[in-house]
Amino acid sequence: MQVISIYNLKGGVGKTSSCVNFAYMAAKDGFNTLIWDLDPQGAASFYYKAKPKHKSATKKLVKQSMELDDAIRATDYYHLDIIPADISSRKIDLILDDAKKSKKQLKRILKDLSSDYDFVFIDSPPAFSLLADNIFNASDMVFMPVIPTTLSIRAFQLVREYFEKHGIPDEKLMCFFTMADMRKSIHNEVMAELYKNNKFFEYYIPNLSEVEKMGIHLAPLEVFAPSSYANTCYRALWGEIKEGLLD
């Protein structure tokens, strides 16, 4: 089982749309796939029209007073399940702080799924926190979407510094560009610079309106716009990611 978190310190970078599309493509490729929506905004749950089975499910899972199976919901798509976000996600740092070995709690919980899923995708909230430490610890890979702008570069650098400071293996962190507009010289310049000596995937996601329409259709791109350029880009990026994960 591969645990992949989609994370960025900065919000509004295409984190959730990437998580939703990657998970769907993994499931469509025949892999048993789970999304755990740990962002209190619950956007991934919204896209998949999923509501939690129980109130405070996240709190109960972290405190291990609920079995994982009781929180997992099927989506409309074969091979794809989800643990929806719920209101207790907003207090998860306090809950984790009360737990023994609190930075490893999520890893312990997910271990029980190792025989059930090929991929677990975690949609992460944009913050440095005890939850983020848990996510980094539980993840085999941390995928960071980066908009090719000055502020996004700063967020990228801060995350790398955080990994180094806290002893998180640097090889866990892989990045890809999102919302790239190749008509802008600054985007071209930033991408060219960061491709040098940094771990960025070759394929990137352009700034296209089809991605925004996911919120209208409540579905991944491949469901409502399979022939769109946006979906072609996500499929190419997922192919690159999958090749690296399965080598």
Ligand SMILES: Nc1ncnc2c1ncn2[C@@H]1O[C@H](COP(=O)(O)OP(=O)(O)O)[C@@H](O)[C@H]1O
Second form
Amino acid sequence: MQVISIYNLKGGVGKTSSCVNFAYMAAKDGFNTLIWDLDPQGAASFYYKAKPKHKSATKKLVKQSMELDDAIRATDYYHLDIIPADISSRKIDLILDDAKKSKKQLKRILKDLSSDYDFVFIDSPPAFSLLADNIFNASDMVFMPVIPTTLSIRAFQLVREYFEKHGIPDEKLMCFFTMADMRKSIHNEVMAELYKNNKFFEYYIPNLSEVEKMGIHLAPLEVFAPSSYANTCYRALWGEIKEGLLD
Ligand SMILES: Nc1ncnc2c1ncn2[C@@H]1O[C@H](COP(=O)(O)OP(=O)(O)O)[C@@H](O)[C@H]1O
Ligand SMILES: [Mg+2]
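Based on the form predicted alone presented above, generate the structure block for the form predicted together with the ligand.
Below is the entire complex, every chain and molecule, led by the chain shown above.
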């Protein structure tokens, strides 16, 4: 089992859209896949039309008063399950803070699943937090979507510094560009600059309205727009990512 999280310090950069599409593509490739929606806003759960089984599932999982199996729901799709976001995850930092080994709780919880799934995709809220520490520790890989703007360079550097300061291996972090608009010179310049380091996948996701339509169709691109350019881009990027994961 490989745990993959989609993370950025910033919000609105395409974390959830990417998580929802990658997880679907992994399942379609035949891998047993789980999405854990750890963003209390619950956007990934919304896209998969998934409601939590219990109001306080996240809290109970951390407090070990609930089995992980009881929190997992099936999606409408083969090979793809989800742990939906629930209200208690809003307070997850406080709950984690009470726990022993508070930075390794998520890793401990996920251990129970190691024979059930090939991939676990975690959709994260933006911020450095105890939850983020848990996500970094539990993840084999952290994938960071980056919009190619000047401010994103700073966010990218801050995340790298955070990894270094907290002893999280740099190899765990890989990035990809989202919402790229090649008509804008700033996007071209930022991409050229950031491609110089080896932290970015070659394929990227342009700014395309099809991605936004996931919110209307409540489904991943592969389901409602399989031959769209947006889906072609996500498929190419997933192919590149998968190659690294299966290496
Ligand atoms: N490649 C894209 N092109 C155009 N709009 C996008 C793209 N990726 C995401 N969006 C839109 O941008 C907004 C934020 O995306 P989302 O995936 O929810 O980001 P995050 O999870 O980082 O907050 C959403 O309205 C989404 O539909
Ligand atoms: Mg999100």
